Amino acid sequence: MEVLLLNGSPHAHGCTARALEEMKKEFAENGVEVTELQVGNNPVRGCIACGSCARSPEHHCVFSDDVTNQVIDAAQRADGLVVGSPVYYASPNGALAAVLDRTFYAAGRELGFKPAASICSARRAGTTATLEAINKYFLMSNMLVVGSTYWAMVHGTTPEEVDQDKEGLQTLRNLARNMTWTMDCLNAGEGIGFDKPFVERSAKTNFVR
């Protein structure tokens, strides 16, 4: 099994990376392979709703000059997805939001019924709003949102401060174990013939006519 860890922070070795590292160690102990990608600090385009991705056999975005198509490929290949973000103005990093907009516009249907989880890091507040914003991508794409023993967040302004958030790190370890268990259950069900549910998509109701 393979999980994609997407770091939505511009800092490769910051607090969000420390949080994801805690999950990575737990996945490794349970035999789960991990692919790591980072949004980074290079320019990221926003979605322009051109629809070109719908005509792409790879479900790629028309813009190929940032990390988005790498995320699309890795997410389609993986059995599970974890998205981490720092809290900026009580919401995810804007570059991450742009990447997620384009990833799910292009390939959201391909990610259906995969387990997914959001995590975040913050100095103090804005955490639950950030988690909710990320979870909406999963919930609108038929993904299975995995929970833990508390909100999946850590606090601190440096990785060393995050190390002191013992409950936060514990929550992330539990989250990694829960995701591993969920993927095992899905694989076992598929192995004995349980198919994914049928998804209806024919109805479209516009509010303005």
Ligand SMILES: Cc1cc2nc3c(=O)[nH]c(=O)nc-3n(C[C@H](O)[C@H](O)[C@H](O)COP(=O)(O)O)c2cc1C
Second form
Amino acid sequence: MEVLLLNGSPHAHGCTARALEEMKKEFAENGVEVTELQVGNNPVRGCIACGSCARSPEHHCVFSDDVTNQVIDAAQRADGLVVGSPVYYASPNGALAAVLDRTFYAAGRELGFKPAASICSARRAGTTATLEAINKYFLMSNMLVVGSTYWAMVHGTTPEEVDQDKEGLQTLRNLARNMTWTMDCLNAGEGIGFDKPFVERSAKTNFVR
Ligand SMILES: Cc1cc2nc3c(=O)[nH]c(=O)nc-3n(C[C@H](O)[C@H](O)[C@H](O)COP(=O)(O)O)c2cc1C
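Form predicted on its own done; form predicted in complex with the ligand now:
Starting with the chain above, the whole complex follows.
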């Protein structure tokens, strides 16, 4: 079992990293392998809606000069996905949003029926709006959004402040266990013939027609 942890923050060792670390420890204790990717602080392109990804056998984006195609490959390989974001103006940070736009436009269909979770870190507010924005990628891609004992957020401007958010960290540990359990159940179900459901896609009606 393998889970991809994607950190959207420009800070490799910031608050979002501290939050993901809490989940990583819990996954490790439960025998789940973890792959980590950082959006980091290099330039990231936005989606240019060129449609090249639809013709890519690997479901890759036309731009290979940032982390997006690595995210696409790792997410397709993984059994589950966790996306972590700092809160920027009550939203996911812009670079992460650009990576998610391109990842899901190119490969969202390949991620169906994988458990997914969003987590965020904020100084103070805008957390649930940020989680909702990230969950929207999952929820229109047939992914299974996993919950916890509270919304999966921590508070702080330094990792040391996040350490003090005991309930936030507890929520993340519970989330990691819930994801592990969900992945185990799906795996066991497939083993006894519970295949993924058929997905209808023939109807595509725009609002103007
Ligand atoms: C451009 C920018 C916008 C921010 N907007 C918010 C905000 O809307 N609400 C909030 O509580 N914190 C906001 N913050 C603070 C960060 O969300 C917070 O410090 C977060 O824990 C940083 O995580 P990181 O260390 O992983 O980057 C903002 C920070 C920046 C740089």
